[in-house]
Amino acid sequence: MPATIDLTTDELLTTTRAVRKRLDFDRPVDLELVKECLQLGLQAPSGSNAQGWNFMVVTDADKKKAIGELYKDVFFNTYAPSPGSVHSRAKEAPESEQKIAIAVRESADHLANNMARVPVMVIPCVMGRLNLVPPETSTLAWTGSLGSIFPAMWSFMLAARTRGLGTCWTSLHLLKEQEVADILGIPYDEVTQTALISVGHTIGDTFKATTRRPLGNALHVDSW
């Protein structure tokens, strides 16, 4: 087992960042290290203990290139011009928030331009086609299914952080989910992809807590 970074629980939770610019695209990642982190992810809670998760790990250069090209196309041609994108926020942010908004945009652009180069992609999947769930039960089905796999992937990302790996949760490839399924041989009619997590060694291992809006702005107790 590789040496882990000595972090307190609070340090781990406040410094597991979305790593984009500080992802080392040229340093290979041992597949056994990824599997070790996924093994820890399997200890996360699972609704009804069903454990209906599957993890597609992509290391093949040609497949990463194909997926990276799809991601880049969707990112710049569909996502970037849309309201609510980091690009829109960078333009509309008040002067006091402009610097951070621009930095986030540049970071996201950097990953999109280099997605094909990430050492490892991890695509968490759930069984069934969630988009075919009847509307009257869709909220329960979606939250139940995603609520069972997201904790596992967050545990994976925390484990990766302690082992010198950086991760970034993305989901824009889902606009091309069928194409990605075809590239990877995922049975599209039977399996729903839920994210694409880029994984690589980080350039340096010191990360800081970020600025967040005050809890009071988001907290509701007993009534909205």
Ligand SMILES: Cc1cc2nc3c(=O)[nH]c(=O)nc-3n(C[C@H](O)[C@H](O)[C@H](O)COP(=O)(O)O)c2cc1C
The other form holds:
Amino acid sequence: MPATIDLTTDELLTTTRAVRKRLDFDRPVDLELVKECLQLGLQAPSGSNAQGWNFMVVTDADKKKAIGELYKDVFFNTYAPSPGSVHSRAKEAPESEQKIAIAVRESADHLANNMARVPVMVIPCVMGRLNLVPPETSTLAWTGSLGSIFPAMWSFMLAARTRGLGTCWTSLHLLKEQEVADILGIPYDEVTQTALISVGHTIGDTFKATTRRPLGNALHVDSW
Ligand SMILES: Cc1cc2nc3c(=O)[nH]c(=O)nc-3n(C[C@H](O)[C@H](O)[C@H](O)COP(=O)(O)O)c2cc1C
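Pass me the form predicted in complex with the named molecule as well; I've looked at the form predicted on its own already.
Starting with the chain above, the whole complex follows.
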């Protein structure tokens, strides 16, 4: 199926937003469209070309409801009061960043309140339990594992954008990872969930580039 939205590469890279408020919770998403985007994700790199990725796609209403309730609970009761949350950031952001920080908080609240209603959830998984990796090997093990699935997921999200689907990378359900594993029959002892990407058709398809902190704040050439 051809892409539905005509974007240049630079437009695609600058307008693939975390879509929460403009996600159509009531319009079903064809599973074939999700599979098509995942198929494109498989062209992403993985360490040693091992391709040890697994993608749990959730469409069942009862399962989404159960996961959505867990997400909402963690979001408002554990994450929101914590330092570094979008709620804390919105309170503490300097004047110049406050508008965006408040918009992100409102948007994240909206998704948390509606997570059970997202048409599709995609949970990228890696083999093994990352939280049991011995500390002395952890940098390589963690970056190798996550670096071998996150590029595929970002490709998935870019492909989704060109097909009129909006996505949002979320991670907070990982505080209830075992409960979610039980809901989905994921063997928790052998498989680590790494994220939960919400997927739905977008309301309108025009998205804008956003303001980020300047590259100069993050750039180091030849020495730190
Ligand atoms: C590792 C990671 C974890 C994230 N976890 C969550 C989450 O649990 N819930 C949520 O609403 N958004 C989550 N996000 C989305 C970010 O808030 C979002 O990417 C950021 O605000 C930038 O959005 P923008 O591209 O639309 O400006 C996460 C993003 C990343 C990369």
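Numbering follows the first chain given and starts at 1. Predicted model only: the values in this text are computed from it and were never measured. If you superpose the two forms and keep the largest set of C-alpha atoms that fall within 1.5 Å, you have the rigid core.
Taking the rigid core as reference, does the Cα of residue 106 move 2 Å or more between the two forms?
Comparing the forms between the two forms, which are aligned on their rigid core, residue 106 does not shift its C-alpha by 2 Å or more.
Would you tell me if residue 136 moves between the two forms by 2 Å or more at its C-alpha, with the rigid core held superposed?
No, residue 136 moves less than 2 Å.
Once the two forms are fit on the core, has residue 94 moved its CA by at least 2 Å between the two forms?
Shift at residue 94: 2 Å or more after core fit.
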